[in-house]
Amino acid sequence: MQPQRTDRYAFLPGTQRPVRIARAEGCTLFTPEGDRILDAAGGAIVANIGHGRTEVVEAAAAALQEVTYAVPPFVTEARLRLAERLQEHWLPDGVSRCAFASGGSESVDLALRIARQHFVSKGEPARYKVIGRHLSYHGTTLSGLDVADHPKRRPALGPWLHDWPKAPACYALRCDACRTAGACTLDCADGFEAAIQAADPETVAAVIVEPIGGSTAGALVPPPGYLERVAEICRRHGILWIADEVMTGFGRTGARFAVDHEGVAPDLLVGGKGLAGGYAPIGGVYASEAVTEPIAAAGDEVMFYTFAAHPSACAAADKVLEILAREALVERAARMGEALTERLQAELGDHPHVAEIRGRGLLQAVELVQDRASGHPFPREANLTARVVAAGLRNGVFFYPGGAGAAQDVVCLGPPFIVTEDELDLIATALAKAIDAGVARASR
């Protein structure tokens, strides 16, 4: 007799949730009982073209029939088509070289290794440190956690991680420098200069930045000029700049990539979630010729992952990118993002427990506090964000839990770009109800 299936069966702690999903279509998830859940988070801010697109499934299946598997250095038609589409239609000017991985975490790890290999190949082996920011997240690999500052996910692994200096987060809500000056000072960007000096500039290989913060603090949007200031600091010290766009890339913020909002191209660009929109596990690293040329000239190479650029994943990603362009969904993400912001402001702008509504395009976040005037948070043991997400599910809407450190309780939104006006109405009203329900339970 087969073991009884339970929510705990065969899974590690924390890797499963007591919600069963039987199928998905558009912006909606369906349980085995037929209950509908509006996917206001796009899963983990992944789904961009919506669920259930048959043509993506067919493209992936056709690629599998042609080539089930080929070692990543070999060229398959699916790999070649995807790389060409990226180079011709998606990547920022000056960023042209492609390498693929099986997801965002692997892609960040690959970008860090490329940065290190760049300097080793140039004959500068002393450069190995990577400077990140506070309230940042760069995936679940040890290297990604090493360069990030996620207060919930680093501590248990502390003995394996470095304690390199960090720059401050772009966190206007709690920025003392800007509050004192009465306007943005770009002090957060200049913090990279201080961190680089503290680490010894001659030992620093790269700086890594989420151009718009992900779910760690919740859609932190930098002030105008921030990315250019960071790029200038890196150029002055001969340091590579890595833009981590695993969450923001491929249209999520209403532009192809978040760096496009400022027109600044990084040395290394990382993209993951939106590349295949949840239809396949794939991510990528995109580099300038200046980054890869020393590696090629020295006859060196970058190690690959076994399942990187899997033919079916490449075919799925290629079809997703085709759909994004054909249906002008990046532009739609910009429009619907503005509409979502308006609805959130209407429902929650004066809410006594909402500190801030922020974001860009269809990456939005709401930060929750116990007291709006002081910004004082709820006690950690209240588990407010989890309560709000649970209340949303009870009302048929899934929100993504975020928050860490000073930004303790954050609810993130990232619906598919095909989200409708009526669905935006439901998202906003359901979130308001979920916050009230979560606060009521947390206050008992």
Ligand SMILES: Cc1ncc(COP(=O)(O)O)c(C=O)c1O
Contents of the next structure:
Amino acid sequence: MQPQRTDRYAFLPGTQRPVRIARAEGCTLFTPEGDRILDAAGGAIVANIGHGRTEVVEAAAAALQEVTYAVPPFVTEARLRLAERLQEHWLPDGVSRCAFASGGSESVDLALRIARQHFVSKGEPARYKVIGRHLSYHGTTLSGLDVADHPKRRPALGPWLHDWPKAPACYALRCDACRTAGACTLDCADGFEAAIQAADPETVAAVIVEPIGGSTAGALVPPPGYLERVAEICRRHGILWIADEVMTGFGRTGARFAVDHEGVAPDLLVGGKGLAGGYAPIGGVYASEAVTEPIAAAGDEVMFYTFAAHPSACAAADKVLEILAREALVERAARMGEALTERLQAELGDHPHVAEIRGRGLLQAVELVQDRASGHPFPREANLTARVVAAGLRNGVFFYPGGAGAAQDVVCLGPPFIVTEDELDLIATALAKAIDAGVARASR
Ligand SMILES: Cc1ncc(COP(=O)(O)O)c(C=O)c1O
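What would you give as the form predicted together with this ligand, now that the form predicted on its own is on the page?
Full assembly next; the chain just shown is listed first.
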């Protein structure tokens, strides 16, 4: 058999059936043959304003024409406009210093380096540990993997990673404390106190949290008061808290940032994906003056990435944020999120293999199990999530695979905020069919 041309793009040949995409518009991807794929995941939960907006492309091209490249510390008009828009309309109160990177992983790595530098510059060099949470993901750099707990992505790299204590995930479905008390007692938040104590509080620099979990366990929404409790624990110990909003930021959960649902502001906020909605590779770290001031006062710096704040990426991001505001798309994400929950509940609420439908705004997930009563998962080798995603694609809908550890099989949903009611109908019915098809294959 002739090797396929697409094999040239595969890094690990023969491991995946390639999906070819020729163009994309709105919520739809088109194959070269003209088949439509409804993008129920906005790519990797990225395409917040939808695909193919000419005005974003034009803004990026104009910035590139003006300045092809300048080292990140130099100021260009596109860079300045983006920082101003973020400060004036998007960032939580008190979080106003901006540093950019080329994506979520780089941005998390930058945030961790800033946190460490903050303490070194301040004369507290003993603080270097960062406490994360179980079932979390903070990107693919070694530093990001170090502070996260993604059971599938860490193992091969184990010898390079630290084993600092972790706080529990807020995972009510499988939480012993919630079950025993009959309600959430914020034991999950207090787990940070225990982890900090176990690590030796004087050596801890920061805590990192996804304010609403991403795809690792699938859209885990914390109980009310959770973030406030975490912030209070960090304050008491003189530790910085970092909110990783790479997946949740810029409207995805129906608020500008997930921290806004609780009205708390972190010391450092990390964003990525939705900042430019997939039109350009850009992420960022936003910090309070209290974080940056000691670094500036000591005359220290934090090294930039060569392609950070690329002028065309900044211009694309600026235009995407303008569109989000002009079309009131964050409010729409909240509304359509509720509509999506209703449809998923109607189609799947009683499904024998659906353990939970959860999420907020247009970041939602469905956790699948073999036995709903016990929460027992399908055998790992059954590859249920992959089968469901493949079945969805065969029927023209792309769902995002998630799940790890105890939350083994999770299908994530994150359509563009412009998604219509009709498209939500299609997403919910297609997901129900895909789950049935996946379960049938996994049960063979
Ligand atoms: C919470 C979170 N942090 C960091 C990352 C890494 O971002 P990227 O894949 O853009 O490097 C992701 C990606 O999914 C994420 O969800």
